[in-house]
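There is one chain below, alone, in structure tokens, taken in the form predicted on its own.
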Amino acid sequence: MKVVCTEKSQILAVRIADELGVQVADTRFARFPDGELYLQVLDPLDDETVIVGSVTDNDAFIQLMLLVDACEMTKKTLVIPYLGYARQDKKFKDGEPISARVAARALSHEVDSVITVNIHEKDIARHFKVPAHDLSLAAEIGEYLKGRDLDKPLILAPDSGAADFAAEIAAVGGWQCDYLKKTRLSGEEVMMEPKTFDVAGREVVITDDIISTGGTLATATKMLYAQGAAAVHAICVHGVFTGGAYVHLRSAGVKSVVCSDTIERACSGVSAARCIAAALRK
């Protein structure tokens, strides 16, 4: 078995190569002058290839078709750490494409496995033409969390739908959670605070699988602050960071801002290399 990947996920893919014990195969990218993306992979592959390449932008997308393609005449697994056209998974209004469902049928080709880490929503899966199993980070987010001296900290979840994930994460660490309720307080004015726990004097963290302008996180934080929190922390699977947003995030009061390297970044302070790693080995 050999480890190849794209370009933006190569400090991943190393970490997957070094838990599972292979090599990387060396890889060259490039660019023609007309902007068509270039790649060759180096080494001699061997009879089984893990692809490793998160969709971080339509590069990224095109570039993981193409080591598709080169790694034919091998068993090919296909990582996908973050999918990124999987957030249009329905269509919302009359005319628009099912995103996800396009970009996982282009990449079911010629791939026997397909796994993915914390996709938008689970069902995405059915749309993979090979089998697909899509893992979860909230136990390293936790184990992280313990590593960081954080008193009694409550695990707070954006919306109810992500109070699943919350709740796997407290559990790590056997630590409350909650999740943010929404109260309408007039036409321009919304309230945003915990379900059930009071934040008075507490470090809370808020966590989500996707940080993207970070928008509702700063308005929440900003919030917490007021209802006497003592620190505000975000950490989540999938760091987009568009628009300025760990900026932004941080301008709002958020003490740490961490990701995992499904998105390589100066803040991936979690891997998903010994989860990805495991599945692999199964």
Second form
Amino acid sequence: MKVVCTEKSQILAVRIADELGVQVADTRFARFPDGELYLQVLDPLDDETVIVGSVTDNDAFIQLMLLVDACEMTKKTLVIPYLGYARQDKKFKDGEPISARVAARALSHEVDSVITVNIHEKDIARHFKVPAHDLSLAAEIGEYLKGRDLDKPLILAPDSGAADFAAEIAAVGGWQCDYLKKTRLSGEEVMMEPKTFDVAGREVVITDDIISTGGTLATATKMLYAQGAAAVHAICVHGVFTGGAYVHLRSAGVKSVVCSDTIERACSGVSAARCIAAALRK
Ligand code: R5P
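How about the form predicted in complex with ribose-5-phosphate (R5P), since we already have the form predicted on its own?
So here's everything in the complex, that chain up top.
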């Protein structure tokens, strides 16, 4: 077995290969003069290939499909640590595509199975045309938080939909967990507070699958401090951090912002490698 990877998933791919004790195939990435992407897998492949690539942007999407084609004649497991386009998972308005379905179908082509990590909605997996298995980094995030020595931590989901993920994380340390309840005060004003617990004097950790603009989290942080929180931290699986979101969150008073390496960032404090390697061994 060999691991191959796209340009933006190199570090995670090497970590997965190290966990498995296998090689990562050297690959050259370039562009044609007109901007089109080019790649070449330089090392010979084995019978079985693990292809690792997050769909972080359009180039990464195309690169992943090119890589699958370059690995023809091998048995292929496609690991998509972050599946972009997953948030458009239904037609919100007439005339819209179901982008998650488009991505899943396109990435099913010529592969034998798929592994995703905290896919935005479990239901998206049914759009893959091959067996697809979604992993959760809740245990890894919980272990990471255990090492942080937090004072009276409260694990907080930004909404009720993310409450199960927060509960899985909280279970690791035996911490309390809750979710933010939104009350609309007026056309522009929204009040956010934990549904059940008081945050006064506690370190609050807001957990989510994705941090994109960080908009909701920044607003919630200010309100949690107004309610007496001692500190607010943010941790997510996929650190998209669009439009200066990392700085926006820190400016709003979030004491630490951490993500996993499904999208490789300087603040990737949690790795998906062990969890993915364990799934590949099965
Ligand atoms: C939404 O359903 C997701 O789980 C995240 O809560 C969302 O993508 C975060 O977006 P933003 O950082 O832009 O508030």
